[in-house]
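Coming up is one lone chain in structure tokens, specifically the form predicted on its own.
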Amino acid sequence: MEVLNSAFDFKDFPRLDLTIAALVAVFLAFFPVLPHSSFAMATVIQFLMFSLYGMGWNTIGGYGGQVDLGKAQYVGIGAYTTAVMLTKWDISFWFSMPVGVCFSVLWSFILGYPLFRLKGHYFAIATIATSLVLKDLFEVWDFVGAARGIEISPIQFPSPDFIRLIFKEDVYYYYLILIFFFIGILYMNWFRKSRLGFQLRAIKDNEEVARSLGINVHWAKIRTYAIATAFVSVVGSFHACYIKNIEPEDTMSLDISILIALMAMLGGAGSLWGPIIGAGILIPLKSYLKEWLGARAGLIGIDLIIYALIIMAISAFEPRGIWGIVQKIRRRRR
């Protein structure tokens, strides 16, 4: 009961923040009944997915201060687990998704124990290396289709199929990921007030002081890394059923890992709303700029330049991201 009360407790946020959050929640709930294109629907689904990716990264990267640039490997583990179990053994999403989370968390423990002996940029480089190595292994592993990947054919299954999560209409996928999105917000609101959340803040500020207070720094990092991994793996399993074509380059590339980290940093790492704000800015920019400037105007790559300039401008003005800018404006007004 205390966990539920803490999850639903938003008293430390100003009323304006909660009003805006409520309006956004209402908009998301009714978005499918509003006039929209299939491209807009796909963009909003990606926004919800990457918001959850960012929430997961924010636990270890934002609250813990550990820059993890290898989260895509856990997207791949979750996606491949669901795809393999569905196509080879016809096992439902609701069973394969927890199995994928277990595989991902186990892998995170195997990696986390030695990796968290490293600090700073050494840790970041090590996470990149482990992710790329796993991606290369999947590209030559015939059981998972090697570089060709795995295709989930919706023709094999009736639609809508809520057991296997096979739908012809994106609206079903939309509402499912929206439910995951709201659950993720509630969990993160509880997490930041939990004992582990306070321990991570102490570790981020000063590890030596945290140890002197009796905090097991190494174990706290490993536990948080596992939580971040679980977030990412769940969405990876959803990704497999939604996209229906899983390849190593699509699910385990370095670009995805960097994008996940950048969104949380841009919105405000170490804050509840930061990953959501970052995803709300970068995902539409990524989708629409690529469509307008790349496909239509023929300016291939200009979207990435604009994308990078926005990130650098905000980072130079306020290292804590957009949420940091909001808090700075509030302090000045007070």
Contents of the next structure:
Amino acid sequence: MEVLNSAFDFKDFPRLDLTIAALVAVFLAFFPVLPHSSFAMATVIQFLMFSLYGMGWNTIGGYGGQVDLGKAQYVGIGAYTTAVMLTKWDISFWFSMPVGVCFSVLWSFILGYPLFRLKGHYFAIATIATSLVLKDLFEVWDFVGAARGIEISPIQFPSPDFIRLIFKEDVYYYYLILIFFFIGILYMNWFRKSRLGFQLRAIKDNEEVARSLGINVHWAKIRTYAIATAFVSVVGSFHACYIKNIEPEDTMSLDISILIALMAMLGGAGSLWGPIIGAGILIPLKSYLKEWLGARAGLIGIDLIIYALIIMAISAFEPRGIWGIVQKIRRRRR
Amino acid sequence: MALLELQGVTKSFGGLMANYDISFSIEKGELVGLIGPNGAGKTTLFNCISGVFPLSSGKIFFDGEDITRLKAHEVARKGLARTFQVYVASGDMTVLENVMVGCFMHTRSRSKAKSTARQILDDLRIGDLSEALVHELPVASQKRVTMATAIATKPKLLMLDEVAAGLNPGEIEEIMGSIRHLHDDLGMTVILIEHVMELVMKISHRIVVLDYGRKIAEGPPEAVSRDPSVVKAYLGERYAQDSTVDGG
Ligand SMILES: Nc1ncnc2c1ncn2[C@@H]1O[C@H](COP(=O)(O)OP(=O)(O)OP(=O)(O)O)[C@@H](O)[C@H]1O
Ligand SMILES: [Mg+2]
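Switch from the form predicted on its own to the form predicted together with its partner chain and print that structure.
First the chain shown before, then all remaining chains and molecules of the complex.
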């Protein structure tokens, strides 16, 4: 009961924030009935998916301060579990998604146990490495289609299919991921106020002090990493049904891992709205840049340059991102 | 039965004996001072007791239990809380949130943690700082916050590492008042490190003196302050000789 109360309790935010949040929520709820291009629809779906990835990352990376650059491997585990179960055995999304979460969480425990013995940069590098290794394994694993990946052929499934999550129109995917998005926010709103949330912030502050307060630092990190993983895996499963064509190269690439972390850091690591703000800026930027640069293939590296600039700006000016700036201004006003 | 008992605690860093064969015990309800010159091994001893460092040899019993091999968080859960000599609060947590982390050792409920934290802050007379960010506070207040956070874990033994260092006389008076309050009114058992002798002399029942990693004296404040080896450790060989000459 207290869990639900806490999840729905946003009273510690100023009225202005809640008004903006409510307006955004209403906009998102009615977006599909407003006139829009299919490109805009795809972009908003991406925004919702990446917000969820970012929320997951934010648990361990933001509140816990453990920079994780390997989230793509869990996108892959979720996506592949759902795709394999659907194409090989015609198993429902609603079953394959939790199975994918189990695989992801299991893998996160196997990795987390040794990885969290590492500190700072070493941890970040190790997460990149494990993600790349897993991607390479999938690229040579015939059972999952190796480098070709898996195609979920929509012809086999008449639309709309809520069991397998195969729809012809994007609007179904839209509302589904929107529901996940709202659930994600409620979960994160509970998480940030939970015991684990507080313990993580203490760990980020000073691990030695955290231990002296009875916190099992290693275990707290592993648990949180599993939570982050579960978030990512759910969206990965969704990604498989939505994209319908998954390959190691685009589901598990380093780009995805970095984009997830970067978004959350740009918006504000360790804050509720940070990942959403970050996704709201970077995802449209990314898709419109791609659209705009489509013809000018020579300039394709420009999105990477923009990411690099953002990383530099965050580390030079405000490690807590846009939300950090907002908070600073507010504190000064008081 | 003693609340805390050290038996031959030894800790070496490479060739350096930071603690060598230290034995003493603390009874429930005592207020013990641990003193010694810079580098004597006081902080190292706290680290050994609280499970930060594994011992090179020796044993530590707490409340009748052997805690020698426990990890830091396990020791904390047994009821041993401590503050840190050098404390860098870098994060974005408020004072209240910091203290709540301590409270969360005994409850999952946020509202319970919050109300207990408020009580503790009021009790240490820093309730008005609740919403301030820890790293923005002056040192004196930060030290009180770390004390409050330690107390929030409801310890059986509170270990304070130089909570008065770097404070002005007025602030020292205040923090000593808080320590007395914790001990006299709340019945807490306390061991505190200070390297300024006068300060500890005033409030401790008993004093343990370390020098070069060894325990060189133990006893009531007056006796310890007259002990030639203590005087020697603090003021150098020559002074010790002079004073014995003077005395004789
Ligand atoms: N982690 C460590 N590694 C190596 N040597 C250490 C370590 N910690 C402490 N030492 C050494 O052990 C000795 C005792 O240090 P310690 O910090 O315990 O002294 P202290 O009595 O607390 O001194 P101070 O009054 O300056 O705080 C010093 O020589 C110090 O350099
Ligand atoms: Mg010290």
